[in-house]
Amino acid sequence: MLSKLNKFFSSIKLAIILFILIAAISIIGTVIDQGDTLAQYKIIYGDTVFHILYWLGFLNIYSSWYFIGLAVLLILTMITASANKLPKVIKNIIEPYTSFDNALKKNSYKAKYTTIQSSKSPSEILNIAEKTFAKKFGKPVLKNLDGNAGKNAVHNKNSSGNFLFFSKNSIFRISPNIAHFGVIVVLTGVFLGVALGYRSYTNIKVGQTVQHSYLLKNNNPVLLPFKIKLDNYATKYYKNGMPKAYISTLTIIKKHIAILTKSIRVNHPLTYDGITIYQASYGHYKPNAAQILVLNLKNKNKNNKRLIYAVPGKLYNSKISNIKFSFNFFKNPAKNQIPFYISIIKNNKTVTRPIVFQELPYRTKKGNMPLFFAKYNNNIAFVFAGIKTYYYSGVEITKNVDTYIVWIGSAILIFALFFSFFFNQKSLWIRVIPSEEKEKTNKIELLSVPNKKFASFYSMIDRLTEIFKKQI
């Protein structure tokens, strides 16, 4: 049963259809957005689309589990090919010498095998041979001249005769094992941010301190392990009236203490504790204030004024003439009347006539504009100056454990790949057989194997050898 189970998990076939799997459900999660908010996807796609894409889980598709799964089932599948690899991989790196003819049996598929003639001694042959074949492949890992066993000699009876043998680049044999832990790390990481990771939203008044967010994917509350307080919001604009920036100031704040005060921005967020903050939208509430400016026209300095917002209904002391007042609405308005009036409180006692606002024009640099205006006995007026308009910053909070974790395996992934593939293994044998009979040539052979069968390879060793035919 182990068997069988090494043998399905460490499978080509099983891997490549994990990657194909993995990668169309990549691309569902590609062509539907990830991580909007339940009731954005409602307005996208209606309500019956909605919850069958709900149903499928292709509305967070990277939580999903048969994501989960089957990038388990990957991860299972390169630990065990690589396991029953790795052995065979570090003793051809430690002792990467095999004899000549099983070297020719294992690699006949993609050996290069040549044989040549020649009238030298095998001694000048393989030091000719020794310095033409170094340039590219090094200084030999083993040689045996003259049939002496030589310095670094394999002393068995498949080392005998005049040989030499070349090994370059064994160790980077290792990178398709590498590349398969960049792989695992980058799943790894994926993983931790799934279990540990969020993505959430919420709106801040200026003003406003809040430590809740609320997830994207389910709407459910975040606590996080600091408050963050809006401190103003503006929005920068062009000449022709279109919206530049949008700009929140925040401030951190942690055990009632201000940590960090940072403007953030479209693309330019702010990352505290391992918590990225976005600038994700804007807008305003329903005004629920006017600006009322009260005016004492008894007292002509400077401090005769005072803005007050005013919530209609709520009594104010105007620090007037022991006048109080309140900002109320006419239910029933007649036409072009202005719809808003004050009550007064003088003494404690309700004047029961409402002060009226009248429009009078006020000039400015710009021309005339309407100016509402309410007088009470000459002592106290009242001046419209708008309403209180309360701006929200909308702000995407996310916790990404993973990010350094998956930039580590795909720094590890790259670097695996790049060196599988443009330092190739190249092995080279060279066997020189005496001739029997004197006066006779002696017969080279050069079998150069490839740990991938490139081009390039085959063009370099028929170049060396036409070098070497030349010189013996």
Ligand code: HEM
The other form holds:
Amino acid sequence: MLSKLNKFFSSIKLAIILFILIAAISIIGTVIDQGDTLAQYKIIYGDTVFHILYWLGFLNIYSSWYFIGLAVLLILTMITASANKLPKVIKNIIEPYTSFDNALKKNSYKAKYTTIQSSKSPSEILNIAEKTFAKKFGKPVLKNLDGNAGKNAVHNKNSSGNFLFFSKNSIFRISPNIAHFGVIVVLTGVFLGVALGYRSYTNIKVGQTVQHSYLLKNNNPVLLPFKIKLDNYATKYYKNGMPKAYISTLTIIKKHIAILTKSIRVNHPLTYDGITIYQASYGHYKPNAAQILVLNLKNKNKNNKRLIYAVPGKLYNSKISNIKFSFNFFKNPAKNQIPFYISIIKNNKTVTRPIVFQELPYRTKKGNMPLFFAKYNNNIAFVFAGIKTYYYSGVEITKNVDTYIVWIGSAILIFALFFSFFFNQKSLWIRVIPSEEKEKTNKIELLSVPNKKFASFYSMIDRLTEIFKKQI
Amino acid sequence: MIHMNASILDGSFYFTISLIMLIVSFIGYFIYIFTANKLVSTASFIVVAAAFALQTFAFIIRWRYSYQIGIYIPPLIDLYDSLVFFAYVILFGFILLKLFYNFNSLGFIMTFISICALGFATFYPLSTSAIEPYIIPALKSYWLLYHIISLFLAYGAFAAAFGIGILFLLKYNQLNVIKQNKNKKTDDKKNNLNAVKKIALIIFYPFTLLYKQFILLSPSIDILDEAIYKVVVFGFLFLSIGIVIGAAWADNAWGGYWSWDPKETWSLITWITYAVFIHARLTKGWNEKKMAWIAVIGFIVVICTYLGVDLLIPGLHSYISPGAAPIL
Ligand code: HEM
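Form predicted alone already given; the form predicted together with this ligand follows:
Let's see the whole complex now, leading with the same chain.
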């Protein structure tokens, strides 16, 4: 029973099936948008389809039970497959040799076996062989040049006879196991991170302090261990108006004490207390307001002006001769016309004609923006000094737990892949069987075994064998 | 209206010239298949090498230009950049394969893929060679360079594996046909071909000749099989490195190493496809032919990841409209 289970879990066929299933499910996840709100899905798909998709788990497919289940199965198969192979691999590293005949029997499907005749003595032959094959196989692991030479050799023990045994790169046989170990480490880190950490976001208005953020996956609120105040938000622009940087200045507050203030921008987050805050988006939370400077032309005092942030269409009191006004945009402005105007309301009656602005020959000191000017009845004037935007900054707040496990696992995986791809084990037996009758030729047997069946391996062996033949 | 990227200033002119050179070498390789003339293949290879050198020069021009206008990041960020780089990497791979394996018959497939990428870069209206003097903030990172170079080395390798895979399948089929013909020789004498088949045979005779010539010129199946494997594992290694770098970068820029963004997901699917390839070799009953098929299908997955996701599904990685997404 247990061995059946073991066999089932360690089969590469199962691994391939799991791989294909995981890939197929991932494709579904790219076709159906993930992570929208339920309300959005209802609008996109209609009620019936929505319910079916919801029931199938397609709307949050990467956290569905079957996707996670497949990942867990994959880990299990990897662990059992690696564990099953490990004893053999380790034995191969510590003691790569079996006997010549054993090696031939076990590797008949990929081994190359050749025999040559030579009249040279066994030790001479093997000395030449060692020199010839050392180029590709390194130093022989086992060597018996003249152990039992001359006597009737016993061939079924690996310590007797005249032979050489080369085994190169046998230590790298363990690389696939290490690669699997790397994948297991990565997935462990991922699971730990999902279980213990979170990814959330929140929008903070300039000047506001928050202590909650909302999970990306379901919008549930998370209580942060500290408060975050947004001191300022600014977008920096290139000369042509493309955004260059989005910068939020944040203060971390713990128990009413400001702990630190730092600017964050994309690629430059802030980490405090295991929690990282990233710049993610920005926007404005109120309609843009016009900065209108209202001037009392009759009053020559210093206090003759007031700054009003006027949201288009809303009524404001100028506090001058009962005049109320609103700031508006033309719906269809003519070409070259300044597209905004002031409406005047006096004694609750609208003065019909809109008061159009004119451009002044001055510019603002800050930002070098043009100034616009509109006048009513010689006693009140309005200067348009730009638009004020009430920004909020969208930040992503994540608690990344054990991310370093993922990076360590990745590093292990990549190194192990490198070694398992480019360092292949290869071994070579060379045995000389002395002729029983004197003065006859000796028989040389060559048995080379690659770890992978590569055409280049066999052609390399052929080449070396040719060189070897010429020398003996 | 035909739009063409060919400006001396940003280097695209030289890429366009190299496109013409590649078309010439493609024709050369095509003739080579008909004639098996060594001279033609050598000449074609020299043209390919020259085109590669010209592209190297063009990249240097482009890189210098982007520094001159104040972007301190190599020009590898938009669709045009990525397509020409793809063409470049494929040529690089072909040159290596030609030097190591003497793969002349691969020339016509590899130059073809490279021509497609370069042609797309040059004529597709949404791919413009102009380098804007600004880049969106998220791309201002050196992770980007290593991320893209690793992935494109992988893509180039997978393209090569695709080409060799096709050679393999053609050759494999041809060998099977020859084997079957040998077995059938005796009862073939009855000659029960109908008229339509006969006419078809006559019409397609030059093509069958071409096909046979082609098969003769390509290396043996064993060598092809080994080359596919080696090229794929090279690609797999760099795909893994590229994905890990991308994850590290995302962690740095967006607060999570993995967001199941369509491009990320498709790169995982690509990775899985080639992981299946690597393991398939270890499974008894999966012969070399299946491996060649996975190499061919794998490249289709690569193209889905590389272009399909951009053109069909918007996401964090879109080349087409940088800055349009609400995410910075
Ligand atoms: C998930 C990612 C995986 C990666 C990156 C991976 C990687 C590798 C690599 C590089 C090799 C060596 C291939 C070669 O020698 O040519 C290998 C072999 C192998 N893999 Fe995986 N593998 C993965 C998953 C799995 C799973 C789920 C199983 C479960 C059965 C598995 C079972 C095996 C076995 C049995 C071998 C043969 C080892 C040997 O011949 O010594 N692998 N794998």
